[in-house]
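Next up is one chain by itself, shown in C-alpha cells, the form predicted alone.
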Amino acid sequence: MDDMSRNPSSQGTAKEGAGVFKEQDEEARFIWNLRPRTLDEYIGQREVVESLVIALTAARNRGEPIDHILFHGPPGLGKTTLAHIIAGEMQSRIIHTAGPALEKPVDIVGILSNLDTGEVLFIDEIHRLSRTIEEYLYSAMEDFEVNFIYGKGAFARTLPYQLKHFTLVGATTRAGLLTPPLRDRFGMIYHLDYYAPEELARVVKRSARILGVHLDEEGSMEIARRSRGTPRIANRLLRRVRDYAEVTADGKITQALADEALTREGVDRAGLDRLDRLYLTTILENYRGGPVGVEALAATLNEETNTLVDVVEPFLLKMGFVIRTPAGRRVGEPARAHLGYAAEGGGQQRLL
C-alpha cells in the first residue's frame, strides 16, 4: 500500500489517523494475501488460464518478454491479480498505475524511460486514458520507442528515445470505449465473465483457508451463491458472515448462518443488494416496468449515471433481470418472479 504522510494538529488526531491508516493496511493485507500469485492458484477463468499457461511457457522457452495483454470485463474478476501472476510467472517487476493518473505526457515517458526488459506495465482502467497519452503509447507498443518533442514552431525537433522490450497489460471494465488503435496493438485480448457458483464455492473454501475460519461446505455454497459471480464480492461477504459467526455463534460457518448473516446484510438470495432492489422496483412502480431511459432513472434514484451502468447493471444484465432496449430499461420476467411481482401485463403489484 503506498505510504501516506500526515501532519495532525493535535496528539488525539494523531491517534485518530494512526487508526485509520492500520484499519487500511489491515484491508490492503487481507485483499492481497488472499490473491492467488501462480495460475496454479487461480480459480476460473479456464479458457483464460489456459492461453496464458501456453503464452507464458513459450515466451519463457524463447527468453522473450511476453506480447501485451487486455483483460477486459466487470469488475472484481481478477484482472488485476492476473496482471501480477503474469509477472511472477515472467520473474519480472510490476509498475502499476491507472489511465485516470496519467495525466501528462511526462508522466508515461518517465514510467516507460525505467522499464527494464521484461518488465510489465500494469493499466488499470485504461480506457480513461487521454487521447495524448494513447499517442506516446502506439509507438512505444509497437516499436518501442517515444518520440521527445523540444524547441516550438518552426524550431521543433524530434528526438526518438529507444525504450527496453516491456510488456503492457490493461485492464478495463468498458473495452468499447477504447479507441481502436490501441486496442489493435494488443497481442492477446481476453474477456472475464462471470463464475459459476460451483467455482466461487471454491474461491471462498481457499480465502476460509487462509483465515482460519470454520466453513461447511453448504455454508460456502450460500456465500458463493449470493456473491454475483465475482470472487472479490465473495470474499466481502465472507469476512462479513465471519465477523457475525464470531460475535453470535461459536465461529463456525454454516448454511443456516450465512444466510441469516447475509440477510441482515441485505443481501438476498439471488445476491441483490438494496442497490439493486431499489432499481428494479422504481422501473417497476415509477415507470411500469419500463422502458426507461438510464438517465431519467439516475435522476429518480439520485445516483451517478456510471453507478448504473457500470456497477448496478452489468449483474442484472447477465441475470435476465434487467433487458436493455432501444427505448431504454425494462424489467424481465425473472426479477418479477424474484421481487415477487405480477408477470408482465397483469399490473404491477406485488403478489407477496
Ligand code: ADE
The other form holds:
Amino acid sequence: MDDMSRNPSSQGTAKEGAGVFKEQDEEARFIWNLRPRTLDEYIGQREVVESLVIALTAARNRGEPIDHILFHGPPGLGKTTLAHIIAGEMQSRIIHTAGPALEKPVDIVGILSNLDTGEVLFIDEIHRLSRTIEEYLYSAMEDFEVNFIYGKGAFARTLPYQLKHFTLVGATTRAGLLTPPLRDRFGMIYHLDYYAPEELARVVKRSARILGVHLDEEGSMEIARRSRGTPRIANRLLRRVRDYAEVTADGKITQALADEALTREGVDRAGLDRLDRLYLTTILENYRGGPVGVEALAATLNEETNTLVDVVEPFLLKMGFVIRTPAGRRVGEPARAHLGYAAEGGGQQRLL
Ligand code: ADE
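The form predicted together with ligand ADE is what I need now, so please give it after the form predicted alone.
Full complex below, order starting with the chain above.
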C-alpha cells in the first residue's frame, strides 16, 4: 500500500495536487510538496522518462490524448508522481482514485462518464479492482464505451454509452496480479526500479534546496545509502535528520550528523529499519534461517502478509538478504553477514 493517505477519488490539476490527503498528514504533505512537477525535474528512472518524453511529445504534436499507461514496482518509487506529471505535461485534469475505492459499477461509470477528452484517470492499486469493475474498464479503455446493464435475467438489456477519449494511468505494486485482459489494454507498461544511491543523493539535495536546509555532499550520500533505494524514504529521512540537526547542532547536515540521527531512528547502515531486521532475525531465530512460508512469518510477526510482500520483502530480495524458494523464504548470506550471524551451516548463533 502506498503510505500517503488519499481520498478514494480526488480531483485537481497536477499543478494543485489538491484534495489528495484524507487528513492533515504532516509527513505525507511534506513529501508530496517536494515532488517534481515536470519530467525535467524528475531524477532517475531514465529509460522510463525518455520513453514518456517521446510519447508525450508525439501525443501533444498530434493534438491527441496519450495512450493508457501502467506503472508497476515497489511503493515509494514515483508511480503517483509520474501520473500527476503526465497530466501536468498534457495540461489536463487528473482524477485520482484507487482499486479498493471502486466498489459498485456506479462508482466507475460515474467517474468515466464525467471525464473529458484528454483527462487522466489515475487508479492506484489497480490490482485490487473487483472483477465487475474491471470488466467495465475493458470496453472503456478499448472502445471508449461502457455498457449499462438494466433489468435482470432473461430481461436484461445493455445500453451502450459513449465516453470521451480519456487516458487511464494505472499503478500497482503487483503486476503479476493483473489479469491479462486488463494488462493488454495498456499501450505502455513501465517497471519502476529502485534508485541508485547517487540518484537518491540528487533527490535529497534537491529537497534540501527547496526547504533551505544546509546539507553537504557526504551528508546527502549518507541519507541516500540508507533510503532503501526509495525517494519517498529519502525525503522522510531528510525530515528526521533535519529535526535532529536543528535540535542538537547548528542545523547543518553532515555525514556524521546524518549517521547519528539515522542510527537513533533505528535505520542501520544498509537502510534496514526495525521491521526489516525483525523479519530477518525471526527467520533466523524461529525458523533456523528458513525456508518458512510468508503466512507463517506474518503470523509470527503479527503483520499483514501484504505488508511483508509489498513493502518489506522487495528491497530485501533485491539486496539478496532474503531468497524466495518454492518451500518458502530463506535468509541470504549477505543478511547473515550484515546482522552478525555465522554463515549457513555454522549454526544460528550471533557473532556480535
Ligand atoms: N522527489 C521524489 N522523487 C523524486 C524524483 N524522482 N526526482 C526528483 N525529486 C523527487
